[in-house]
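What follows is a single chain, given as structure tokens, in the form predicted alone.
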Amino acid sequence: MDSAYTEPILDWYAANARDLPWRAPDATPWGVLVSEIMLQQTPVARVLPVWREWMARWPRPADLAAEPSGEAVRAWGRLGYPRRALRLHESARAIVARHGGRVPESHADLLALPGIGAYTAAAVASFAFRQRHAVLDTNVRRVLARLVSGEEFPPRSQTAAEVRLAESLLPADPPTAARWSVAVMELGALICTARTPRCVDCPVLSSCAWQAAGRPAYDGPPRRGQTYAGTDRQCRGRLLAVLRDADGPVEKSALDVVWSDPVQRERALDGLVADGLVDPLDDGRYALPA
């Protein structure tokens, strides 16, 4: 591990770190693995009323196993994705029936649950238990691409070269490692932006590789943003917002009322049925999963 980029940033990430429940002396591994899940694509700001009211309601992975899954549906709110409900709600009856309703420390076991990819395994492992793995988020990506690389962003997909870079800068005490992998990811968060980084900021500006190179453009091929204004992913959302904010069932007429592109409409609401967030009643009304 180069000395260079490791004291700098823990030292930064002490006096400069967010506030966050997750990262509370007293959060729970449970409560650290239902964070990453709504993260996931998801900003901070959003996610902190939305994780708070979840953990008051299912403290422990048993609270949710017990509900139906649309419930973990309607909690989900306005956080996009909500299919990371349902493998949220698989995660913990999983937990429940394989590991006794505690959240497993093993990354293999980790990785076994239902919906837990790469990612996860590894964040959990190292913020809930302290242990030492590479946690390569976009943030982490985006940071060691012009730290180390000398480039304004990491490539679209991650490489195997990046995971032995981030691997072959962890440091060898595995709770120093843990703490190395959110201080860089918090870095790159604050400081480190994709549009407008910060650079005057940063702890390690002067062993940045990017700005030693004045600061190239990226070159690669185009990075799209995403768009949601008239996608079959808006729509979805306004469909499950109806759902969501009933108190059972609806009838098909309520949720015709909240798109005007039939086509579109019936799409996505095939989309919803087929992903599971949607059950259709032998009565013609729809419902969230029961």
Contents of the next structure:
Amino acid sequence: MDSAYTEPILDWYAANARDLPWRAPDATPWGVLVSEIMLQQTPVARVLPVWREWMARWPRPADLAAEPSGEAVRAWGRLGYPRRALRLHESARAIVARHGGRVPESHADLLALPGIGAYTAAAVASFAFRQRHAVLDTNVRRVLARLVSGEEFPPRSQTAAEVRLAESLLPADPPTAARWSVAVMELGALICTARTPRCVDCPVLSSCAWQAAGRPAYDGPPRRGQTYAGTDRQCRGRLLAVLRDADGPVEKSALDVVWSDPVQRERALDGLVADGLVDPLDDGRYALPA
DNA sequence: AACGCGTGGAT
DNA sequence: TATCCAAGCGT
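Beyond the form predicted alone, can we have the form predicted in complex with the DNA?
In what comes next, the whole complex appears, and the chain from above leads the way.
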């Protein structure tokens, strides 16, 4: 349904959208899917060069599906959360096996792919196939919290009310709804940012509930801070970096030197093996998965 | 339904 | 320097 926000935000997007390659007219559904997975919890600037490499090397799902999963992990580089690379590789194989090598168009089929949840399924269906879905990512949730609910930040976990609100604001025409979804995301990414919103440049400042309320500070429960130094996550990252940067299998000693605590190191390595990110060879060495 | 899962730039 | 946080997902 159109609201007071619809036209100003669509117009703002038309004039201010970033020129991102996965939004180009020649971007394929596969390119959109790869971008969405890479962008999960990861800034655009860091994704850009890796996405370009992937598209040049694996222009179709079948190209990635033909590789060992370890190549996807290696080419993931330092994007973080490397299980995403593994699942993207699994998805490529599922797309070949179940969908003839073409990225499926239906939300349900997309959702059934590994590593694709409600957000990513809606995003691909909207941005690659111009369908009408509520696309609720962290940007959209924050924009709607401010614009409509008058609060600085959305609830910690997504609520049914947020989904209903997002659906209620979706323009009726599917291609317009898809444009609206990406426009709200872009507004959140460029103007209605988490830390220091640029309200002076906001196209809907005059109808913003948070602005009208005097921009009250968030008063909900404190967001859990993610400490990193000394965690298993950091340890896993160090271990996997050794394998990524090596040409082939590495000796256990090469892993041992990057983390001093042996108990934590073994636990992290076991975790990587359990996740399928590391392959323990019969000769005692370790490698990226075949 | 919390929690684990990487990384690095911005403030 | 420490903290925040960036197009989430799976368990």
